[in-house]
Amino acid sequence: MKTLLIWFVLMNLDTGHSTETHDQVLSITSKTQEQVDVLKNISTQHETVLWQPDSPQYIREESHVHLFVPANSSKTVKDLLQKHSIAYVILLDNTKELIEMQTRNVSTDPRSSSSYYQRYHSLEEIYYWINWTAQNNPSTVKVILIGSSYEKRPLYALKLTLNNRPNKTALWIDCGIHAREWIAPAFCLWFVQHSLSFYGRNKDITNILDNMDVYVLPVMNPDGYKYTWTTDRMWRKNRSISKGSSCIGVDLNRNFDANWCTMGASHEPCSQIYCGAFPESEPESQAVADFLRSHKDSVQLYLTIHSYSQMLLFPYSCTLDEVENHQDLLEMAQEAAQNIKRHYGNNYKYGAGAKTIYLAPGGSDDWVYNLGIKYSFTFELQDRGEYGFLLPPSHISKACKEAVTAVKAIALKVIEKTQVPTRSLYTV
């Protein structure tokens, strides 16, 4: 019996240290500062991709680090971890299969079907969907070209106007600022379809759309998103070229003029959190900023959709200072998180970005807040690391329903605080 017990323990210890040479995602925990330094070195000096946190500078003792390790780096990385007694477990064993499943274009679902919105779609298909949606809803949906990307791809936003009430306020939602966060564009498509389908049938969505126009930018980073489909699924930044460096791309969520490139961002073009040459140096961030500047009097609520980690965040992320209406934002996020927990059982953390995660200057939500749009939120959708950026299509539905629940809770509160809502007629 004792022999069997020892064998069982050894077998279970070995599960975290497989000799398989697949692309894998490891969850690693450093117990000492020396181990932290080793892990920072591994994530920068070896062919790996840091999933969580965003940058090596955020790695701390006792924090869980999620690291994508290609097969050709597997032995070297695991040998270094074992040499320094750094504990790890394998989160995802064969990411190649997951990626192939997500990019396999076998869907023949019509765009009007619910199953269409439970799949990931290429950039070309999203562009087609944008035009299809506008053509099929000519009286309520308008396509707006707000700018173009570094590689000259269009930045299309949809404007949803479900009634002709004058002087309406507006809600802005952007998705896909980080290329590898595929659940974000999937949510933008889901939200548009949900709004058009349930207006007049669902009390909350009807109240929101009777009192607000809605702007939706499905893919803020089209160059990066395209690159994740064709070349590197783990790509985060845009695809701009930096002078004097062979490294490509700027983190668009460090490129806005909110404590730009202070602690929590990097001047190094090779960094995942490279802030760019100057605020709004990137055509993508400048296009969004220009549009919001010109609509700041009507846009009351700003939402930017990210993944992963299940969080509802609000300003500030660029400083530990609290915003003037911190308590209002906290109560809104809390109610949204409670609604998600009540209906779907998932826990979402909530709070000001800098205090809930870490300092992240140059973010769109902080810049928007400083512009004067005082209800500004960042959603980090599913999950907490089981699949991370490779969330399977089978999880899209629940992730989007959770996010819609949060949007409704927050938007209704914003309407309550900023205007007298119209009386909506709807059917149940």
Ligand code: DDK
Second form
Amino acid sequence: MKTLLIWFVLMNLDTGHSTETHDQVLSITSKTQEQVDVLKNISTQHETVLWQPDSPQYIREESHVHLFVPANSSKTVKDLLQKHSIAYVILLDNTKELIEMQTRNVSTDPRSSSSYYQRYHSLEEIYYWINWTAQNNPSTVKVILIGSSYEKRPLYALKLTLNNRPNKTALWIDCGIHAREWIAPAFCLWFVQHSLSFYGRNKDITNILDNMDVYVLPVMNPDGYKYTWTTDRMWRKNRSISKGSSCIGVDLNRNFDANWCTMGASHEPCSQIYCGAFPESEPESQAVADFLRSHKDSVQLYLTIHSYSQMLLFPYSCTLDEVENHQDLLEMAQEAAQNIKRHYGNNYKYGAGAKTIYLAPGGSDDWVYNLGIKYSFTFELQDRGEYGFLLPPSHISKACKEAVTAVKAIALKVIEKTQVPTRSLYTV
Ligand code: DDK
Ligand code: ZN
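If the one shown is the form predicted alone, what is the structure of the form predicted together with the named molecule?
After this comes the whole thing, all chains and molecules, with the earlier chain placed first.
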């Protein structure tokens, strides 16, 4: 009888637990400075993880804060919010299911099928895919090892050369600087597949690939990406160990040498926007910087892919100053955003990073710009917080298609602006 009673109590506890409290993402809005301070505090404790903004230092009055709250802190966090009359709504109540949806059926489709590109893939599978793609396209695709990660994983970029005409310029795209932004690597795979299958069939893709070589780095932060598959889906930074702290990881998008670690980054290793010990302290950022330094004369367009919030950003993010070709970049981003709106109905914000989201020094786009690559953009792909980082696989296709639309618009403009008009060479 006694054991039966205990069993009954345990059963109830168990069901009560699983139906009432899941891991959740809350959308929280503070109205007063006092509430902002409380929220900043909450977002660094109770094992919560900030989704938006990326760091408490960006939280302001009236900003919509997206906060991941694990089940076992749910009550504490909600009690605190209620106690300080801070309004919140539950944005996601089924994070476990969404994570499962993102990792289900991986690697069951052949790499040649279109469904393969509508799923998320593990790091190992992406490495296989890189090799497979190069092997299947021996005359047009090469694998380049540009360096290795902190945990010694290879950083492979693909080089697409669809046309062998001389003096071609180049486009660089990197994906997955931030580990949890899974739509980014998915986009890099999509873009390569799209380029290879539509060259010679689609006018814009053909024009771009006739004029430019394309370098694609599908996963710039392999250690972090691996970690999001095995241990913590919410991880953002790389996985390097800091002297004198038990906290792990550097924000690679704060580690470049562009007003490094000024306002909008942190010297604190526990911060999500930790800038590292010095500029390019991390092997991942150093590898990309080294490659671009040695290819800066050919690379005319730099793109780096993130999520989420649907924005097309350009320098500067490290200062409020305007770049010299601000107007040019603004027009390109505007046209790209308009094309997305026209074809897919989604709104993308666009503008200089610092004025459009927040000051974010040490980013790859700003560093690349200062290196002399004057067409430099950060894309923040879908969505706007409906699923956030847990964008279901069924949304990959539309997210990638609209991003391809933006890449096309911008790349075509760059070609127009930088191409030597071949005719005039002979006629003048
Ligand atoms: O790194 C960030 O915080 C976001 C992407 Se999640 C981009 C900030 C603007 C571009 C900074 N170079
Ligand atoms: Zn990011």
